[in-house]
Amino acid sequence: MTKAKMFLGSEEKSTQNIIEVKNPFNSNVVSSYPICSEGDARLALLKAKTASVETKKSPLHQRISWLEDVANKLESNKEKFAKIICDEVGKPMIFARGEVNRCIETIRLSAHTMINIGGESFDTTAMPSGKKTLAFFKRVPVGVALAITPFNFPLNLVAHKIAPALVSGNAVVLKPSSAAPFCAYALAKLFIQSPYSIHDALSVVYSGEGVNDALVASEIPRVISFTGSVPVGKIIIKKVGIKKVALELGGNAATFIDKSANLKEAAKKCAVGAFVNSGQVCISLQRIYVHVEVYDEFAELLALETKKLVVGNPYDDKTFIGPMIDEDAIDKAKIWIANAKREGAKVLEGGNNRGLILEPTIMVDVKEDMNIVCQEVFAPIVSLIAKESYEEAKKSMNDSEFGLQYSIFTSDLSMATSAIDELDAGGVVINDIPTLRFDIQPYGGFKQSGIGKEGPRFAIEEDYTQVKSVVICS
């Protein structure tokens, strides 16, 4: 068992009261974390506030070297970190390794991005009321950032918050998922023990009575970046006061398969998009709208592709689908499948579970008001729905409280360009799954899917820096 500790600033601390974390595949105890207190949270914030004075003054070359050093150490310990991810959340090793690689890229991208982010000058004689001056704006750090991260990408989503925040000159308090504490601790330790680190610039605290309120309601953080559920996001919004907030709250990703699409290629990609990471992805493909003329053919192709997916032991390099995160997740998925079946839906493929492993499940004959269609499932369940046209599919896709990412498969250029303009989501993908995400791009949704953007450049500009206007008169 690996033991995560708190970091109150750069100082490691533990307590006698710990919570053990079990691997969701075999129930082995794999890690533990100390139960934190309201006092721990407040101390972490105070240390971050003091450290933010130094982070703001630190030279950019130091912060860039800091991130590069962490990325290089991750590069040297890829397999170790991949196993930590697999141990704590049951992510199959092939995808755990992929997450480590993406984390390295996110950290390096953050370092490279900061070099090119600055201000600009402008001419104050542009209007008759103006006069000749030297005028410009510059970007400055906000001070202290609070980062709250989920279990499903326990390494890369931590990096997406702390790397842009630190490289832009802020101090950070991180509260990671209780399902993956050691993953966050191990990454934070690389930052804190780097020879380029700034003392007390990064703290790590875990769950405990009063911790959330102490962190969120405090006046010290000037930005809160949270990835998680809509209900928790709404609680945060009510408590934060006047500060920046970035919320990534999930989605209900959908695609449309046009009759002009390459159906075999679309089926292969949709099987991946619907079932990767056991559907525990904010942009997991949940709704597939198919042109009625090709519906039966596509359904058969998707079922064939789904049968090819290896389900089982996440430590086996051939495994595509491992366990879900916990009993609550599997119970919710099973209840939603059962309810849909009672209301007339049918299981085309899958539907059964062994422990926390749910078979990749394709549902047909669904109704659009069923939970498996209109709510975020966060499980390996996808629904097929026949539509007479793109226009009809578009209406159903947009008729959702979520709007994170959508996609369309088509050979019709006019339809593709229309989809880009008309689909009401933060991201639109043409001829691939809505689950496609590159860490360099802006990422974030419309409506209940949240506010703000991830992606190093966009997080730095929107969340972790603020604009200061300067005028110099002669």
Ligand code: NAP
Contents of the next structure:
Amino acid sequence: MTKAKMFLGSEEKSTQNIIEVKNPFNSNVVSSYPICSEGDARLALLKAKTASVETKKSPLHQRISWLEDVANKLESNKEKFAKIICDEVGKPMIFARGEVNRCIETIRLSAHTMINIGGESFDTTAMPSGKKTLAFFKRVPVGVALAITPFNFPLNLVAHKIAPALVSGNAVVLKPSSAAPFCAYALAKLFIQSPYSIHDALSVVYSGEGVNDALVASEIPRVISFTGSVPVGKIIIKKVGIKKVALELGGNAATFIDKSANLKEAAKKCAVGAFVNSGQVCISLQRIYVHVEVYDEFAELLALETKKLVVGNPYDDKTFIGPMIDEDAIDKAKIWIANAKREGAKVLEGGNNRGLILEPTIMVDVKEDMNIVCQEVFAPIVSLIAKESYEEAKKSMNDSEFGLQYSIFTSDLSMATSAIDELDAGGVVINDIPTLRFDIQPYGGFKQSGIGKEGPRFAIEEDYTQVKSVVICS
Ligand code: NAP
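Form predicted on its own done; form predicted in complex with the ligand now:
Entire complex below, previous chain first.
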């Protein structure tokens, strides 16, 4: 069993009281974290505040070398980190390895991006009331950033916050998911033990009574970057006070399969988009609207592709679908399937579970107000719904409280350009699944799916730096 410890600044601390984390597939105890106190949270914030004076003054080349050093160390320990992810959250090894690779890229991207983040000059003679000056703006770090992360990408989503925040000259307090404490600890340790590290610039605290409130309501962080569910996002937004806040929240991703699409290709991609990571992805494909003329053919192709997916032991290299995170998650999925069936929906494929593993499940004959269709299901369940036209599908997609990513499969260019303009979401993908995300892209939702964008450049500009205006008069 691996033991995560707190980092109160650069100092490691443990406590007698620990919580054990079990692997969701075999229930083996794999790691533990120390239960933190309100005092630990406050101390981490105070240390970050003091350290932020140094992070702000530090030369950019040091911060870039810092991130490059961490990325290189991660590169030499890829398999170890993939195993930690699989141990804690049960993500199949093939995808855990993919997450480690993405994490390395996220850290490198953050380092390189910072070189091009700057200000620009402006002309103060543009208005009759103006006068000749030398005027420009520059970007300065906000000071202290608070990062709160979820379980489903326990490494890369930590990197998406701490790498841009540190490279732009901030100190960071991280509160990772209780389901994956060792992922966060192991990555933080690489940062803290790097020869380029800035003393006390990164702290890690875990769950405990009063911790969340002490962190969120404190005036020390000047930005809170939160990734997680809508309900927790709503709690946080009520408590933040005057500071920047980025909320990367849940979604209910959808696609439209037009009759002009390559159905075979679309079915193959949709099986991945709906079932990867057991549907525990914020842009997991949950609703597939299909043109009525190709509905039957597409349903058959999707069922065929779904049957090919290997379900089972996440440590096995062939496994595509492993366990869900915990009992609550699988219970919710099973109840929502049962409720939908009671109201007339049918299971085309899957629907059964073995322990925490739910088979990839395709639902048909659903109604759009069923929970499995209109709420975030966060499970390997997708619904197929026939539509007469793109217009009808668009109406259904936009008639949602969420708006993270949507997609459309079509060979009709004018339909594609309409979708880009008309779909009400933070991201629109043409001819691929809405589950497609590149770490360089501006990523974040509209409506209840959140506020702000992640992706190194956008996080640095929107969250971790603020604009300072400078006017020099002669
Ligand atoms: P969650 O339950 O909302 O938890 C997220 C984080 O918030 C965890 O670290 C959690 O700590 C912490 N937290 C819980 N209550 C809190 C409070 N009152 N104040 C401050 N922090 C609090 O989410 P999850 O189950 O880990 O992750 C799944 C959700 O994240 C889904 O809704 C998914 O769509 C969303 N997500 C969104 C994106 C995106 O980029 N838009 C990406 C990934 C996931 P504990 O673990 O200790 O409870």
